[in-house]
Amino acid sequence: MNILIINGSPRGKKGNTEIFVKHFALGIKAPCEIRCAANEGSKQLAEYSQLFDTVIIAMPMYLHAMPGIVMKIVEHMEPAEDGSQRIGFIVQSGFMESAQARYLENYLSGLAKQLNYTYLGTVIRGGSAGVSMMPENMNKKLFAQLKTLGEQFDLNGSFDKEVIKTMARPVNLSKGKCRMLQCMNRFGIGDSMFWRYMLKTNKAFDKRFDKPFRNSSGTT
């Protein structure tokens, strides 16, 4: 088994992709290289990855939707021959509940089968929006997931399906969680507080109101 492991995130090695694919990659003593797709042309990793047996896209999910570089990687991957290869998924996003992302599982796993690939499934990760924030020590439980994930994956040729529950967890969101986190709104903190920063951070505080796409008619 050799593996080709692609980081499809825009924000390449800066962003939490880049951790998870690093934690996930530590577990594989199986030859396995990693690249970053926002560092090469589309095409060319596109047809880099047919002299691998095994493909692996981590990525991040925005809106329920793959990175657009993610998309012009597969535009350019050309179905297997003989349905040798194996590819793939492992997706983090800020979205609490893992639920959030089966739109995007399901148009993985026909994507798998428009590519003659064996489907080997798709890892879905919650909560993941400030890991490359969070100390070391706030991680230790996704870090020790994925390099689990990374072994069982090296021995068995497959992610571990106990695995994939348990970080798949929340599924869904609970009354009571919906509940807390509206009240936690009401008192600016939260998700709020975290976007905010963000807003601040990149100097957008100030036009968070703004409408790009709004015409001098008020139509968009």
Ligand SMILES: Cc1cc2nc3c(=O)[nH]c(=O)nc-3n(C[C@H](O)[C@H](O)[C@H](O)COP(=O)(O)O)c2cc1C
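The term rigid core refers to the maximal set of C-alpha atoms that superpose within 1.5 Å between the two forms. Just so it is clear, the model here is predicted, and its values are computed rather than measured. Numbering follows the first chain given and starts at 1. What changes on going to the form predicted together with the named molecule:
- With the core held fixed between these two forms, K14 has its Cα displaced by under 2 Å.
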The other form holds:
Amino acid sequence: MNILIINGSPRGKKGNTEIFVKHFALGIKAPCEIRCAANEGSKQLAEYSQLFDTVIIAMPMYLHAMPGIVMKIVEHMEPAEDGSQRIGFIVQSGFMESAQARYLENYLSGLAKQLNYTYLGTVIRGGSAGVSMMPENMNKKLFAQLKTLGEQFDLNGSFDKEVIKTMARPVNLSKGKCRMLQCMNRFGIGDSMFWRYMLKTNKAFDKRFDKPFRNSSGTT
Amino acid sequence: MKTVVIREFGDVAVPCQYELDLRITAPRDCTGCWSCWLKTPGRCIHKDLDAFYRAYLAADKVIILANVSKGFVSGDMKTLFDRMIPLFLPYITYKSGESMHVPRYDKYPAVEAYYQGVFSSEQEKKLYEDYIHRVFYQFHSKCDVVEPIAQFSLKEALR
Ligand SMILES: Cc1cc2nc3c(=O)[nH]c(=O)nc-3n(C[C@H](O)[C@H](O)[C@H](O)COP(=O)(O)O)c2cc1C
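Okay, that is the form predicted on its own; can I get the form predicted together with the named molecule now?
In what comes next, the whole complex appears, and the chain from above leads the way.
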């Protein structure tokens, strides 16, 4: 097995995807190369990926799907001739519930078929926008899961189903949970706390509701 | 009625106030920097879409003529969607039973999408249509029409 991992985040080495990739790769002993979509031509990277029997594309979710730069790589990927190549995906995202990624997951499994690659599955982890800013100990569980995922991948050439299942939780938000989250935000203790902190740090809090492209009435 | 056209194919002129032709000007890719939320709220670090943002928000209707690329929206179209994030707030609402961004503006245009291209299965076609519906649901736009270009009738669209 020789593995190519493509980090599909526009933030490249500074993003959360990079952290996912690093911890996953910790568990892997087989030859494994990591490349960043942000620093390379999409066509080059697509062509380069043909040299590997196993390709993993890791990415942040953007608007229920892959970032534009990842789709540009996909557009340059050619169907495999002999069907001996394999492809899997790791998706991490801001929203908590992994069900938000169902469009992407469906697309990626279909894409593998289109490309005549064996589909290895898609790992989905929500609530990950803050991973790169969180203190090490808050990420402990996640990092351990990723390493196990890597070790199992190294052993079996596939993602561990149980780990996938655990990481995907919560799949949906219950009514009660939604009410609670909504309520926490109203009192400024939910996820809005994070935005407030960042906006204040950037001295942009007063401008948070700006509407720079609003058309003043009557003009075109 | 004010109309904006986002186009990836064809040359049938659709009367409109603003047209974004992705074949001529591919938008610059989102860098994921979050300046549009946390540093310069509402503004992207790239300026290439400023006129588009203004026209989009002023429009009553947006007509998208989209390609099908590897069974999905094209990379350029996807980048355009990514670049529309500045039109929404970072804040999340859970009122609909799932996470969703809060609108930044009072009003967003209705959207109709017509596509050109082939699918390898009925499932793939459904996913493509569902996906576009979903994007504009997240974008707080009414989007009733996602159809093959053959369904596009000028009169209907300008009604
Ligand atoms: C343009 C844009 C669109 C996004 N869309 C979604 C989305 O639809 N759902 C979601 O859960 N998170 C979304 N996110 C959040 C990212 O997935 C999340 O912050 C991720 O951790 C970023 O990873 P990175 O640092 O590796 O780039 C979006 C972020 C950006 C910049």
